[in-house]
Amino acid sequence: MIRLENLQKTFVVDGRAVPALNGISLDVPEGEVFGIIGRSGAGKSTLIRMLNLLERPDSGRIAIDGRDITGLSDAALRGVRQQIGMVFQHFNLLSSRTVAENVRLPLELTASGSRAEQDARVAELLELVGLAAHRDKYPSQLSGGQKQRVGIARALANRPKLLLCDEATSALDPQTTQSILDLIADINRKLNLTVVLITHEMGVIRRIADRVAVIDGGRIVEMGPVAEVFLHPQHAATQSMVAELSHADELADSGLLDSATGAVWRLTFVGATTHEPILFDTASRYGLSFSLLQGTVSRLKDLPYGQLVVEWHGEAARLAEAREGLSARNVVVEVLR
């Protein structure tokens, strides 16, 4: 669906060249939810704006649905942009228009269908985002989450193949953020719509994305399936963002590692193994005792996972056998002490 090849972009600020993107290459298949995460200034906003050429690269290639759009004229690009919906951080609704009129706007601008066909499309979209009862309200009468639902409905008006979400939940409270992410995930499943979202929050990536690219200093420093990147981060930028979400640094700060007298392992497991009594089985089978020092059991989108820090006590030979046994059950064992 999307292919980016060696994108380069430099801005000139106060007469000084400031690199924004440096050699960005990635592929996003049709129907995937792809997350791009990075700190402020990392280059993620510049990158997502290139997907519909709101920002043009200095060099490199952008292909959407098999078509190279990099060199298109403004006139040709307008047709491409009709197939790319965009959801913004601050909603960008027209205050003088009702909910239904805001959703209708893209249909009016592209002269898509008759008035009756537009009415039917607007009604369909408002039902999809759960706002059918609010069609005649104005943006000032809506909550932040409702405004973003209008923004999503408007972005879908022309039946796009690609949906871009630019920090779409940053202005929302945590509960509303979850409901909006659930809505985007539902739309992705129902419509097989390719979604690219940028965020600075690893929690957003964990909840909705299939794969993720971590951008730092204008470069992609890590990329892969969310479970792999989230549970086994390799780059310092990724490790920092994961630590903020999982409070991974609290173990070191607590002093528990220094006071431990046994072997301390971090165990990571995904899928069906998450719901199995792994600690009890291991302790019973190998004659060990254990203490749970830290743990998380949650989900990465639809995939259950767990990550536990466990202190084990027992004979060295039995501990070695336990490590082998855990690995045989597809549990990743990292020795912390």
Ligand SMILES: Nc1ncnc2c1ncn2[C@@H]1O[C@H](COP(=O)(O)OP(=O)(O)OP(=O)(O)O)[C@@H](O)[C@H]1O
Given for the second form:
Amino acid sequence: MIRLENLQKTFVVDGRAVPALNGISLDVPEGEVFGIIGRSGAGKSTLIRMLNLLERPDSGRIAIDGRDITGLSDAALRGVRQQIGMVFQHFNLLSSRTVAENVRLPLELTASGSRAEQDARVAELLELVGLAAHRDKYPSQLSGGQKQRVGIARALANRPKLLLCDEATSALDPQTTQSILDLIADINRKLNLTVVLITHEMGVIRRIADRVAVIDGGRIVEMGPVAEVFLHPQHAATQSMVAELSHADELADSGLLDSATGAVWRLTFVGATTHEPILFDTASRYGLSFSLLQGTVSRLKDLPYGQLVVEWHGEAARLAEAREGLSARNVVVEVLR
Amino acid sequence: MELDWSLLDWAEIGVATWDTLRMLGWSLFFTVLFGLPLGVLLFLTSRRQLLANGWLNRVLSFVANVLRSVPFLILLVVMIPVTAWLVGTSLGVEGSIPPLVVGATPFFARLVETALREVDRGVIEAVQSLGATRWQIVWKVLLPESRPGLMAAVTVTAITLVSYTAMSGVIGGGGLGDLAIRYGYQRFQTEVMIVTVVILIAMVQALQMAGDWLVARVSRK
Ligand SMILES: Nc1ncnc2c1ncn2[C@@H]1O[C@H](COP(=O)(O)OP(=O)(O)OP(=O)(O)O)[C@@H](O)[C@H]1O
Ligand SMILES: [Mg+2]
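Since the structure above is the form predicted on its own, I would like to see how the form predicted in complex with the ligand looks, so please show that one next.
Let's see the whole complex now, leading with the same chain.
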């Protein structure tokens, strides 16, 4: 669906070169929810805006559906853009138009269908995003979450194959964020729409992305399935973003790790294992006792996972056996102490 | 000084008021007709905008600035031959319209440009991302989104034109200014002066109120 090859971009501000992207290459297959995460200034917005050429790369290739769009004429580029929906952090709705008129705008631009057909399409979209009751309100009369729903409906009006979300939930509170992410996930499933979303919050990636790229200083420093990157982050940038979410730094701060007298392990498990009584089984089988220092049991999109920091007490030989036993049950064991 | 209101020629004041209204109406019409596209072009050709073109922008900007820096009274005199050639006379209501339009158009265009700058860049980008043409962006985004600002610009311009029409009376443009000069100044009929000033004030008030009402009506923010 999307193939980026070696994208480079440097901005010139007051005669000084500000590098934004430095050799970005990636592939996004059709139907995937692909997340891009990075700190402020990492180059995320610059990157996502290149997918519909709101920003032009200095060099590199951007292929959408196998076609390089960097060399297209204005008219051809407009055609491509009509096939790509985009949702923005600050919604970017037209304040002079009602909800329904905002959603109708893309249909007007492409002159698609009669007035009645457009009305029907708008009604259908407002139904999809749950705003049918608000069709005649102006954006200033809506909450942030409702505005973003209008933004999503507008982005979907021309039945795009690709949806780009630039920090779509960053201006929203946690509950509204959840409902917007649910909506995007729902649309991805129902319409088999490819979604590329950027965010600086690991929580967003964890909830809806299939794969993720971590971008830092204009480069991709880590990329892979969310479970892998999230549970076993390699790069320092990824680790710190994951840590914020899993409260791993709190463990260090709490001093529990330093005062521990036994062996401290971080156990990570995904899928069905999450629902098994692993700690109890291990303790009773190998004659160990344990205490829980920290723990998370949650989901990565639809995949349940758990991450526990456990302090064990017992004979060294039995501990070694326990470690093997856990590995055999697909539990990843990291020895912290 | 004793004021004697019985000497006032109300019929003549009525005609002069009507002339001023005609001058105002026509000159406002042409000012908007020429100034709106000029303002849009000034905006679009400026840096980082849709038709960014430094050279064209500098030329337009320069012309607008030159015209705006010429005092209106001088513009009136300088324009006499041009006006005579354009509308056949430099006198009366017809003769006063070309200088009024030339004087007010660059002023209005700048106000339009300022109003367009108020449109959120993100909104323009969002519509670009939907595959809109530049023309569609102007018609469907820039102009509707800046409607309150544009209404305010028309109001300010109309009020400026009221004082310009009074000045054009000096060179025989007709209307209330003409009346005030001929009777109030040259024949010391203070009563005429007072009445014309009161009518001009009422006109400005009415325009401001109508303008404010329109701005409030189209504001959705
Ligand atoms: N139009 C521009 N002109 C000049 N510099 C720019 C421009 N856009 C982005 N930059 C610079 O490029 C770098 C990357 O910016 P970008 O907006 O892509 O970051 P980001 O990852 O989206 O950050 P944030 O999370 O704060 O939105 C920054 O150093 C930024 O200052
Ligand atoms: Mg950004």
